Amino acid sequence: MPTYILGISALYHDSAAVLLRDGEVVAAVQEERFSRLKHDPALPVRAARWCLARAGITIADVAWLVFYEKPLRKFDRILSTSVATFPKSWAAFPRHMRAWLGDKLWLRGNLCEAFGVRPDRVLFCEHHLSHAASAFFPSPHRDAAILCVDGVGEWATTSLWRGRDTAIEPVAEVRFPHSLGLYYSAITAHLGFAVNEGEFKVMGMAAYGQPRFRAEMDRLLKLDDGGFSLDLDYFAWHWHPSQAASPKLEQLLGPPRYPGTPFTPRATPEGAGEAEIAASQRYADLAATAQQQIEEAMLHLARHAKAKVGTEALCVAGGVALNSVANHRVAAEGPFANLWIQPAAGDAGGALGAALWAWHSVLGNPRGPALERADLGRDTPLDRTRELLDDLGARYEDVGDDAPERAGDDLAAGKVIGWMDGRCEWGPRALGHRSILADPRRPETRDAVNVRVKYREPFRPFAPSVVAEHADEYFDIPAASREPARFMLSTGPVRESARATLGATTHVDGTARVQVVDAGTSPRYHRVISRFGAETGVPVVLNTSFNLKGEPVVSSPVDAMASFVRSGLDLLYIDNFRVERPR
């Protein structure tokens, strides 16, 4: 009889469920793909139900349910911090008590009730250990340093581990309230973006600026022997119920950007007034400074990891591991020959790590094959998709297995298409299964997709997807970041000779967050790009996630059709069906 383990992450953001069968991933999916609430933190009941259905089992067949952190230790941190910061924490303390005494503290019982498991079948893994397991066990490496960097778990905000076969050993950690993730989120909020969502926007905004605020911001963040510290007088997350920064941060950095304020730096004035340009440039320079600090901090931590652990491979997890520009610098300038980051490096990935920790470290089972694919989520049978299209009276044709070639032809003809193929991706990146695709050559394509399809800020870049056999012709990809580039987790230079060719996917600073597409792991998407390349001479496509602003990535054919009719997409592909716009 096979052994099934269900991993769960929830109750903060990006909740997810992962099902293992004898240590191999059967299904992995975020709850937001079912609830349609972006970054949904709720217990992933629907995601777990789908995982079980995918395997053809019920919850009675699951040997262990594993939660990705230990709630009592987290509660201990909240209590201790509230006492240490009193009386400033007087407003936060009752809010924390209502949340914990009303629900979170009794998590074992809530998990049993929500998922239908016995209490003795529930395990809890430490938050950063879940991250470490999610980074190391799916990797191809049997001996590696493991670096986890995020906002906060129970107490740890940054941790270093040594992974050897099926064992993960702690080496060092930085504890709350000192946190790189919370620091970057505080700057994100200061720049007018939502925390846990807008960090990617800060990374894109940084390319328009210069790090001219280093003198001021180096007062906030200091690197020390193997770690870092923050001047906590400028921050409030350890005592305020909702604010990340204290009034001193505004005194140091100037007034914050109001959400929705136009962003028109000198690189893109387009008729803006001088005052608006100056304000936008200041925001860009603040973003550039914070981004440079995070990159240097990650390099500092990587060098310390090399000195302490001494392996050739580094596995990284935690929300900061999704900072693709920092990842490139660690790969290009760091001391490790190999860098590994799994596609859902943030909190969703904790579900994967918790399940793998139980399989390897608790049950003592040997390692299996490395994780090579990201299409681990939801799919829909062709007959159900056809039934939906018929019910909606959609204009479509079944193009069969020629769908990738037809899509490549449509892209070469200048169409912007929605591409939904097979199972949805695990993690936040669209990797050719739930993507919006377009011609990468013309800068106006970028503006068109931003304005009439995605309805998002025009300064944000789009990613290119390139077939593996031609990647080095267009992009400068360090050897250490070959694996992260497969999952679109590294941003680096576009070659000078290719920047004019890739006008829609080359960012203002000459970089791109490239995805390298391998024919063995993504055969149909590889065929789309290859066909486009055969027609145009450029085996690269513009790729962005298939969703509208403020919504999760599409998961089902219903989601795809809803986004299609509400956007300016020219065509929609759902597996083998080519759908035209309604008349």
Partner chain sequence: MGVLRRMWLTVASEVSWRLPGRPQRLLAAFALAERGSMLDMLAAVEATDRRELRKKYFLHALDEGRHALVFAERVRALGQLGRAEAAIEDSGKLVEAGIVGGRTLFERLGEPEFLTFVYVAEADAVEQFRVYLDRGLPDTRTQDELRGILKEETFHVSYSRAEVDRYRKEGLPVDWWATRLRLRRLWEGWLRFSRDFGAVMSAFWLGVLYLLVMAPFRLLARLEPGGWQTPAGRPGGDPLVAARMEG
Second form
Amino acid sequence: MPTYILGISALYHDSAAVLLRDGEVVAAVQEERFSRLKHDPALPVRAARWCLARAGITIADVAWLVFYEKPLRKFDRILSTSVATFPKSWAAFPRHMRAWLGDKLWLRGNLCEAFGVRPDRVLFCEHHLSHAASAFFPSPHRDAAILCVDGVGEWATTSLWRGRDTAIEPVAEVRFPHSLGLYYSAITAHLGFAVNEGEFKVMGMAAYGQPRFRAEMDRLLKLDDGGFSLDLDYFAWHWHPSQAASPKLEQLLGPPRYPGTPFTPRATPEGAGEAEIAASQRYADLAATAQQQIEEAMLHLARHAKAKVGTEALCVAGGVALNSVANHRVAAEGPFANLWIQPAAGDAGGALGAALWAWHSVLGNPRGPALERADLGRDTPLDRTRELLDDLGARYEDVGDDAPERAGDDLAAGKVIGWMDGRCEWGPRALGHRSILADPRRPETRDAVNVRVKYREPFRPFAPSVVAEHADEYFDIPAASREPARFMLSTGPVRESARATLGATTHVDGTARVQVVDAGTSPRYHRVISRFGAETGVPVVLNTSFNLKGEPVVSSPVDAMASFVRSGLDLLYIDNFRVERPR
Amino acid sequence: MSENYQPSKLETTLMRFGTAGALLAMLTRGGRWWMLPLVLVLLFVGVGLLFLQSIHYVAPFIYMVF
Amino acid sequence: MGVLRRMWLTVASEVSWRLPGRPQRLLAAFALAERGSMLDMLAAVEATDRRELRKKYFLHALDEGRHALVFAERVRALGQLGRAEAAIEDSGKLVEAGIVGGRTLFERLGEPEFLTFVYVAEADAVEQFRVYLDRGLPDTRTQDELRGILKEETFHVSYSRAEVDRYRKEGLPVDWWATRLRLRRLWEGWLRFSRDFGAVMSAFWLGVLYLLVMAPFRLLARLEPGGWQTPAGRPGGDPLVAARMEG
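Having seen the form predicted alone, can you show the form predicted in complex with the partner chain?
The complete assembly is shown below, putting the previous chain first.
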């Protein structure tokens, strides 16, 4: 009987379940893909149930359930911080204590009830150790520095580790309230976006601005002695129940942007008045400054990691590791020859890390092969899909194994298609299993995708996917970025010669968050792009996640059909079925 | 091992005592004795909160009494 | 029930639509509820054994999704949103409001009772919207939208009623279910009130506790400094024992 381990991350945002069979990932999926609530933080009961069903087992067969945090340490941090910020924390304290004393503190019991496991089968990993494990154990490296940077877990907000084979040793940590992740989130909120959701928008906005607020913002975040510290007077996350910024931040940076205000910087004024343009440009410049600070901070931390640990490889995890522009700079300018980032670098990935930590570090089992693919989530048998399409009266054709070529032809004919193939991706990026695809060459396609399908802010770029064989013709990818680019985790320059060609996927600053598609690990997606390349001479497609605004990425054929019908997509592919729009 | 293990009321209560003990143990291990009184008071409040939640459908009446 | 309910709806709508800022919040609540029922209906498409109903569930879900967008659009058009706007986008609010979360409605009720629920909820919504239309509330643009929505809700009522009638003929206690669902809705309203009331009271008492107990401890606690720190020592010994700790 193999050993099954169920990893769980939950109760903050992006909860997820991961099932290991003898250390190998059988299934990994976020709860939002089942509950259809974006960033769903609830205990991932449905995701876990699905993982067990995929493996054909029940919860009774699971040897260990591993939670990705030590809840008591987190409680200690929240309580200690409330005491240390007395009396400013008067509003936060009752709220936190009610949540903790009435519920979260008793997590062991809650886990047993929700998942049906016995209390002695439940283990707890530290938040940052979960991140570190999620970055190191799936990597091909046996000796690596590991850098975790996020908002906060228990105490650590940034941590440095050394991973050697099956052991991960702590080297140093930066503790709450000093946090790069929370800093970026505070700026995100100041720029009128939702925290834990709008960080990518800040990154997109930054490209329209100049970092001309360094004098002001360097007062907030200081790099020193290999680490960093914040001037806490400007922030409120350690004492306010809901706000990240203190009134002082507003005095320094000016009034916050009201959510939903049209963004009309100088590059794309769209007929706005001078006052609106100036205001938008100001926000773009703030975003650019914060982004530059984060990039430099990541480089600074990476250099410190090199000095302290001295390995050839660096593994990065935590929410800040999803900042693909910073990743590119660490790869291109940093001291490490190899960079490895796991596709679910944020909190969802903690479920994977916790489970792998239990398997390798607690139970002492040897390492296995590296994780090379992200399609670890939910899939649906062909006959179930066919039945659904029949029942819904869909106009479809079973194109068999020709689906990739047919899709390539459709793309070449200018169609915008929904491409749902096999198992859904692990992590926030769509990597050719739950993607909307289009011709990357014309900027009009970008607008068409935006207006007809995604309804999102026009300043957010779309990403290109390129076949590995031709990646270097179009993009300037540093050697250390090779692995991150597989999971669309690094944003680098598009070659000058290709910028005009890739009009729809090149950002205003000449960069792109490219995904390099390998024939070995993504065979069908590789075929789609190759076919498109054969027809058009450009082996690149525009790839954005298959979801409508405010909804999680689709996971089942029902989700795909509902999104297809409600959007302006021309065609939908579900595995071998090519579905046309209803008449 | 039964397939759908569900802890009984007694087991849940015992588990919670275990959690409270682990919390106190963690603080003593870290040498922060001074936090013990505070945490004890809070745990006591926590018990009250949990009790009120278990009968939350009459909570307004209970609070009227106080 | 009918006459009383209509009287209540009339009074309630007169009051609630005319308070400043209230229409936005009501419309935001409608948007949220419609989005919740879209999710419920899509879950039913996935779970049902009665394949002939799938398309109806699916079309119903698409209607609800569209209604959610219409209501959200109206909220934005009325302006001065603040929290109402955020609520539309934030799926966490769906859980908070008890609209979705945990097991799906279909799983909880099973198909016959689920359809009864759909029938009851849709019939009530039709009645509610009719009252608003009769009273000319809240404004002419929204009225136009409501009229369109009402037409689609009528389809929902008619197909679910046909199913409920069929179940009744089969001898299933659909009328008892309908009554029980209405009673449960009242009960859940009470629970929500009770929970919110309890939340306010416990926050109050915890606030009192904070002021009474925390002050002396303030002298002993300080925030962590910035920069790299040496990690706290981990307990040695059996890793399995350590892995069980602090949880």
